[in-house]
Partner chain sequence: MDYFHFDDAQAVEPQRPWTRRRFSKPKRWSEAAITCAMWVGFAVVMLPWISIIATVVVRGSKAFYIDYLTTDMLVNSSDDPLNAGGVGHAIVGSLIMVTLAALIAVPLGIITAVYIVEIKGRFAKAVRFFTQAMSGVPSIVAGLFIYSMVVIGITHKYNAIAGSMALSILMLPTVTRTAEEVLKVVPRELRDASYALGASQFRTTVSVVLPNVRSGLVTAAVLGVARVAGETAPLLLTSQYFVKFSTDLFKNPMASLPTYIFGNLGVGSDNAVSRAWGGSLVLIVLIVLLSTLARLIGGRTRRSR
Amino acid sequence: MEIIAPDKRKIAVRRGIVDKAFRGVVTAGSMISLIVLALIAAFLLYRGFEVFRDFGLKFFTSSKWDAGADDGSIAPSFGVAPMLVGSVVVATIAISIAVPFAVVMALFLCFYAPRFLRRPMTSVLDLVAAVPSVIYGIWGYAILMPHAKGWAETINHWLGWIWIFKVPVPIFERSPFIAGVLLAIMILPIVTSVAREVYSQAPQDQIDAAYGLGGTRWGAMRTVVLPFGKSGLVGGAMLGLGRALGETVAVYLVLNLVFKVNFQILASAGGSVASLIASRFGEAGPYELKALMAAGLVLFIITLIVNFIASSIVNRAGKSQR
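Would you share the structure of the sequence above as one chain, the form predicted in complex with its partner chain?
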């Protein structure tokens, strides 16, 4: 209960037994998120620690993923370096495509769109944000890939002299580029929602002033709205990054997993920790399963850090504006 009290005064409330029990139960129940997070870390560590012990840092630096032979003639060897690098590469591509479009989309919805478009677009944003990733995946495989393959060929044709746009063999399907484009489309609704929320809180008087001074709408955008929304946008982008890093099925369907660290984004070879787990899970033996658990723990910790940073940025941005 909240009693309106003078600042310095502390009120010692004596509660009845019912309230004490009630508060106890609710407090205990609210710890569920903390408990689940701790349990996730604990269980993945428990199942995967053997692999960390056996491979140490090599688990992060090695490019070999080999379950070994059952008779022991080939020793198993696990390293997630290509998958980690692949996850980051794909997510980076996704973010660098999604953020500019999200900014344009948010500015459009806040300042440029005709009134009749704005409300329905809110529903559209919510709808596409709710489309499951498996549907993005099947669409990406069937519809996007043939198109994106053409774009990749064009990029390779004109910019092929830049190292990252080179391809060793001219196969353009299932590349990090295509996975990145698909993820960009997938995370665009979230990043747009955040950006729109932040831009809509831009101080109206300053916008009006800038509009009056320069006389152009774009001037007001550039001098007031964009700087104002910068930190919120960074937070939104980080949220999108977290999503992109953790995405499994959509990436699995459009990316060729290859155990070789690859930065050539148009080539048909990439990696993703989440997709690795999904693809190897079915046929994994007990030891490989442990390696997958270890990989899951790594993914969990990375996304946790990214999301921590994202939410603290978004929260701070939200606070300073209110």
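Numbering follows the first chain given and starts at 1. Just so it is clear, the model here is predicted, and its values are computed rather than measured. Definition used throughout: the rigid core is the maximal C-alpha set that superposes within 1.5 Å between two forms. What changes on going to the form predicted on its own:
The Cα position of Gly29 differs by 2 Å or more between the two forms after fitting on the rigid core.
Cool, the form predicted in complex with its partner chain is there; where's the form predicted on its own?
So it's only the chain below, everything else dropped.
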């Protein structure tokens, strides 16, 4: 007996006027964002193209920043290698300090803090995330730096035999370490807020099952919540990394701008691309302005690459959990 399969049903989706309007607004907003990013990149490339053409790869590898003489007797020379290294070093220090504290704070707010304490702490955390960076910079210069100087001296005393903790000259102020600590405090609310939102959505049935099997609260956090929120934590960390890479005023106030590639994080020398632009923009000549625009384009591309890597990691982690 031959069995005839029924015809496939066609499911038609009819969108109302409100749905169509909402979809159009979201699509337009997305396209505008892409257009604005493309225009920023095009403007920076247009203004900095002459510098890229004149210096080529030397612009990325040189450690000299000299605007030259106005009469042409001294040729200008521009290179951002120390500032690129400084940006990466300071941002790495900030992420290394901020992420462990963010995980602890997010777990405490979600699963350990009493209800009467959870709401005000969450509100304060969200409020601190909106504090302008210049306030952080002034606080870091006036309050944090004297204390962090003692921390740096202690680290150098016990770990000075490690190369990155050596100090050629015993001056511990305005170092990449202090800048990294300040940036860690700045990005801590952002990373914590993202991690808290993700951890709060952990499957409650699996947490209850861990309790039912005799597990402790920390055991449930370790086996259920932390694996579930891994992608969100990475996304929050990368979001904080993006802010740390582009931070300007705070880094400028607590870090000496020295054009020398420096991996010794306790030494009083360093810098970042953003602080370079902030310090030189007001007094730069026409050609140096083009070099600063070129440096801004490099920082812009690095930030885009970091965000792209973060999106790839989040998407991959999300697929692995399905």
